[in-house]
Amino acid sequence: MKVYEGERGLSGAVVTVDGEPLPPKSEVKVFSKMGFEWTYVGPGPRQLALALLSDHLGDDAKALALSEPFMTAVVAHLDNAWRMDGAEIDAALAAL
């Protein structure tokens, strides 16, 4: 099962999947040109929601459709440093 992690450092917000950088999925939709963010509702958090869901679900269209509610329910509430696995994403999606 994949593990997603995010943290903020001197170079900004960094998000990985299994230790590798998580692609922003800007070819699907650009919500933010500034990169990923979290802890609030906005373009950066929505880009993160899209990227997380696209990677996890393997379905860009479904990820795009779910990105706003997932951002509001999950991404907006993440701590400065966070870790989430696929089972946690599935549970969050089931609760939407």
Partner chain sequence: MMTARQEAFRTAYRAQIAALYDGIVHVALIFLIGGAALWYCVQNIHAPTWLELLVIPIVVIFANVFEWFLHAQVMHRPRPGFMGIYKRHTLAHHQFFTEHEPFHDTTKDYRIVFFPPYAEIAFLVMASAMAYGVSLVWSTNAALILVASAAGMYMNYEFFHWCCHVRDDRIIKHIPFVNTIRRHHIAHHDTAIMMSRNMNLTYPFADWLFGTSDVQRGLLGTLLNGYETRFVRKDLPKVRSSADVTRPAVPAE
Contents of the next structure:
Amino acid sequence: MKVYEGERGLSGAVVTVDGEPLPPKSEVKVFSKMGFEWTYVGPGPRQLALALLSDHLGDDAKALALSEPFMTAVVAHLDNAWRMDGAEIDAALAAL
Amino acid sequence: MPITVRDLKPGIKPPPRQRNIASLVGGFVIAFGCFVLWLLVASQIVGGRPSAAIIAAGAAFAIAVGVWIRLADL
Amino acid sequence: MMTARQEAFRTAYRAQIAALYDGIVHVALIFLIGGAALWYCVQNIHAPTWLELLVIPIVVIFANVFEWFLHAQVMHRPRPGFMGIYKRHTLAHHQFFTEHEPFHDTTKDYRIVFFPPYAEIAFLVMASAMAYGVSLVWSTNAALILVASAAGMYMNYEFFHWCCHVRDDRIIKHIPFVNTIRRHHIAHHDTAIMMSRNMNLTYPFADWLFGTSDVQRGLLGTLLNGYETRFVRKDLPKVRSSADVTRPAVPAE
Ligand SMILES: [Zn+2]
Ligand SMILES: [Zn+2]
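Same protein, different condition: the form predicted alone was shown, now please give the form predicted together with its partner chain.
Shown next: the complete complex, the earlier chain at its head.
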């Protein structure tokens, strides 16, 4: 199962999947040109929601459709440093 | 300048320190600001146009502050 | 209590501070620049009218809303052209100081407590540009009062923010407004609300006005709340999926 991690540091707000940079999925939709962010509702968190769901579900259209509620319910509450696995994303999606 | 806990695993050397562009621009900005303020305060104290020596001292002070901002990488 | 992550960040951040940096020089510059601007303006104000003196409260309120706006929309949001400010604040200041450990240790740490002094020059230039306009349409007195008030508010801001991050509160916990902003700002360092609440750094007026304070009180109660936690909202969010685990206990030998 894949592990997603994010952390704010001097090099930026970095997000990885299994230790590799998470692709922002800007070819699906550009919400933010300034990269990922979290713990609020806005363009950076929206991009992160899309990128996480797209990587996890492997379905860009479904990810795009679910990105707004997923951002509000999950991404808007992530800590400075956070860690989620696929099961946690599934559980969060089921609770939407 | 990666500073995350993941990057701080033992064995990984911290990257070499790099000066920020902000302290370069800021150095010029503060030198200009300090020089203008010096002139204003000096003209207020002497009640007119300050002497060349006072102006030169102000320029030296302003440059010193600007250089320090850069060296201290503020 | 500091988490391992915060401790690691502090170590790494301190290692990046240039050897020639000096916290006392940094603070001295801020108050010398602000003090010089304030003194020069005051020296040149002559017999101001009541209407001209009204510029002071107007600047105080305007600066309060400006500080709130800048903190919420620039310091806490990645925006093109302003990334340096966001990085310094959200990605550094808020990683160095948390609501669990919001205090600095040495004057070297002033590097991350105070704004760089050129920010003050930029602020004074903005105020002077506005003052120039005021001098054209109104009076030199009003213009000078505007810049003097702006310089005063800037130093007020830096002093109050230091009061939030200094460990020893034996005196400041008794000073009205200072005790309020100290609790208000330390609460802001909680990740769960740092992107959305408690954006004022002097007097939580704009936070009260726009409903972004973590306390639910009237204006006077909000401004003079002190350390009181009875009025903190019950519906504040909590963080989830935290990887910021507390420092593991030292294993027994
Ligand atoms: Zn702070
Ligand atoms: Zn903040």
